[in-house]
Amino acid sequence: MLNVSQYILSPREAHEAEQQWRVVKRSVDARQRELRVHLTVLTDDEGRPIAKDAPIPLYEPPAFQDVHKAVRSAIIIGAGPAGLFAALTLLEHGIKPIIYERGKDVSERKKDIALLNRNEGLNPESNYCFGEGGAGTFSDGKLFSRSKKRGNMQRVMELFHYFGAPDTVLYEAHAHIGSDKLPTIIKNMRECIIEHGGEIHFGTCITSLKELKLKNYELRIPVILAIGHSAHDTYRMLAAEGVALETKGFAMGVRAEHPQELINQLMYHLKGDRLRVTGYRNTDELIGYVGNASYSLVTQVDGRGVYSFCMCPGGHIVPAGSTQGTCVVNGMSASHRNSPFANSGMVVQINPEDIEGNDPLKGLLYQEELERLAFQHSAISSQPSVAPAQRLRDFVEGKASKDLPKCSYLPGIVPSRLDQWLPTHIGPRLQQGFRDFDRKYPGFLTNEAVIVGVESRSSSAIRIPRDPETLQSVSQPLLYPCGEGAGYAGGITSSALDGINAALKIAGLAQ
């Protein structure tokens, strides 16, 4: 009988463990002066743990059956995390999936980003946010999440193992992958897939739920709508067909980047060459044993969550819109996590009461005006995809930034004054936030930071309600919408188990 015990070590004790051991899971706790390891690993009766390389099977492989002759089917339109986790679960239980999606297979997709990396263009169909594997295919590939979503989270992790995802995704407190190393996985689902008879419709954007025949109730196909929270396309379409729509709480704000160096100096208690943990020639070998640091940040002003959000550790900043004359950034880590910067959105909690009017549409509506914004304000360039931008404790002093440190920002940016521009919901209130920031690390507010318009995509500002219990639209039987762009999760982990859910009720099953 296999038993799990629990290890506090020093960061060269948890390393050399991680080589001999069985881990299940880890996390490094950096709240005290010295650093320490989590690990929970895997014991025998006596409590010795397991060797690493042991033959234990770490979890019952997925048993994907043939659905070429299928009676039954399902279309799924997005092939993002939802869209793919549902039909892989739809493949487990017979059923044959039908994906459309957008954009391209992750392959030509790279080919247009890389043209939008280098101010050569967007394409509307293909970029960050759409395309297969959805945003997170380009844009970081962590494994973990806000959502309190319930399920079977293991399942999810396994699956992504599976296909190809290093062990570390199997036990990691914070997973990641990497956006060099995510692509792949996502290529090997799709052929899984079609290898079992499922069908993936690549370029194929779906305007009218009519063309699905989704009140043809003879037909009896269900459909699993699994669309970004940045198809506004789609939103407006569903709202024209009278789905019904309800505008939710988000998040707007900036993306923050530091130098790597001083995140690692401030959050591990490093400063200079002294080292507060004993026992390290150096930062450098210490940073070997426990990577590059992150950081989780959150105050409230005025009544309003001021918090960090997908922190990339040795990451870049991307563009991630997906509409012309708009400007919209997120950021992205490699799996090596090694950039010389640290950024991570900084948001403002928006509530549905801070928007005027009663459209449900609204949040989405507040969103592209501060997207066309930051557009304007970057338009100095001649470039598309440059972005405005301004040294970060300018920012909240109020002065204009005379130039701007390097960035990882490969199209560029631009001096802009974002403390004149933000709206009011929003500048005032990051402010202060970098100020209380500030205070729990000191150093943290310098002019070594830059912060990059805008963060505006960090959660959906719509949500499609459905049924608690059936998973269905609330206004349209057979439809199932499920995971960000419906407003029912946070990020590919919480997307993809909200997919499976969906997939297990059509399948009959209960969750």
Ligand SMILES: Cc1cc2nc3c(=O)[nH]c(=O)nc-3n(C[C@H](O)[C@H](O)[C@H](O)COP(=O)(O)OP(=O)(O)OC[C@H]3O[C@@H](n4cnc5c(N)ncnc54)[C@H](O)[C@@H]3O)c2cc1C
Given for the second form:
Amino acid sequence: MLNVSQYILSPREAHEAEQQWRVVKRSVDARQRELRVHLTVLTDDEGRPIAKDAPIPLYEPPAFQDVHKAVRSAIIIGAGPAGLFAALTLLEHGIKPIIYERGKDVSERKKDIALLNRNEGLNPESNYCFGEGGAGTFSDGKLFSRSKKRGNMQRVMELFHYFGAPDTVLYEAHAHIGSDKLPTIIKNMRECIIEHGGEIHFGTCITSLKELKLKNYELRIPVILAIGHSAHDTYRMLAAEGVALETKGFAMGVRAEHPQELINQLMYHLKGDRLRVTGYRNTDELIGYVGNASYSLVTQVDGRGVYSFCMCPGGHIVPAGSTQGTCVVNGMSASHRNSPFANSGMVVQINPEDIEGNDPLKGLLYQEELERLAFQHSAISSQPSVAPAQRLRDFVEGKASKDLPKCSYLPGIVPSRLDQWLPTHIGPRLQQGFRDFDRKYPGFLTNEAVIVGVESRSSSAIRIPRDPETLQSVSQPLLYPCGEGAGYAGGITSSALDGINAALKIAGLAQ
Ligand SMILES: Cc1cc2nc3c(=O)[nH]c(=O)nc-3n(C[C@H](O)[C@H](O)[C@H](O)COP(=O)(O)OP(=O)(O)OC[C@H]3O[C@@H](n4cnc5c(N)ncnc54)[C@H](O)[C@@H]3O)c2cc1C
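What does the same protein look like in the form predicted in complex with this ligand, given that the last one was the form predicted alone?
Now the complete complex, all chains and molecules, led by this one.
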């Protein structure tokens, strides 16, 4: 009989153990002054660790059915994590998925992203948000979720692994894949869907649900709406066609970037001779095993949460807008997370009552306003994707930055007074938030760091309410709003799980 045992080890000991034993969980614990690694390993009935290469299957592989001639089908709008995992789940239940995706396949999409990073313009249908794999494709690919209640998270990891993610996604507490590996995994998913008889139509933006339904309604084909939270035009279409929508709380702010070396020192407590206790002789060897340090910071200012969001160690800041004339940033990293920069969203909670009016789209309008404002403040550069920026300490102390430090953001940054133009809901709270974070990690508030505006798409400002039992829209039968855009998920894994749950509901429908 197999069992598990837990060990708390120095990084070097854990590294050696991991090369020999079958690890089922690993987490790096930097909360105490001594960096430790928690390992859970498989053991036999006498408590001896099982060898790494023992012939024990990692998991049950998925059993996809051939649906070329299936009698049942379901339409999926959007090929992000929610849409793709819904499609894979439908295949497992013998239902044919028909996917419509406004963007391009992942290889073509890469070319538009390269143009964007070279400041050669934005393709509104093919960018960091739109295209095969959705917003998660060119991301950090962090695969963890705060919510453990939504479903079988391990199954999401297994499917990522099955399609090409490294073994670490099966056991690392804070697993990540990286934007260099994600496109191949997404392509493998697509090939599997098509090979088994599913359909994917790229370059197809659904501009009317009514028209789509007219074509399919007599057949009572269910529609999974997995549009993500950046398709503002699609939300407007849904509102115009009478789909129930409501405003929900969301968060906006800026992206902060520090030298990674500084973050490693602060988070891994590496000052003086502290490296010694890790078992390594030099920092590069340590980082080679535990990876560059990340952080997760949270405080309360004037009754609103201020927190770090989507931290990307060894990453890059990227232009993540999908509309001309706006400036939106986000973060990503490659699998090795080895750039010299550490970036993170730093956002302020915004409640529906913080914005005037009753329009369900009011949060979305507020996001757009801030994104245009950021664009105007970068317009002096006359380059379309340049972003406004300020040194971190200057921002907190209300001073202009005469120059800016090196930054990972490829299209470039220009000095700007974010302290003056960020709305009062956001700017002063962020300033206080950074002071609080510096109290926890002295040295965090430094002019070696820079903030770049604006991080406006950290979460959906809209919910598409659905019946908790059937997961169908409260206003439209057979419409399954799911994923981040429906307001019921945030991040790759929870969106994927939400897609799985929608597909399972469809599989359970009477034929
Ligand atoms: C740069 C960046 C980095 C990120 N990093 C991480 C990370 O490390 N970890 C993490 O958990 N999350 C990360 N996120 C967030 C994560 O990507 C999203 O939470 C997740 O992708 C949401 O999944 P989804 O399937 O609900 O929607 P999306 O991924 O947004 O996919 C929606 C899809 O629907 C398509 N679509 C929209 N409207 C229509 C229409 N009318 N017709 C046809 N198609 C349509 C879009 O083109 C898109 O492909 C990141 C996001 C960005 C932008």
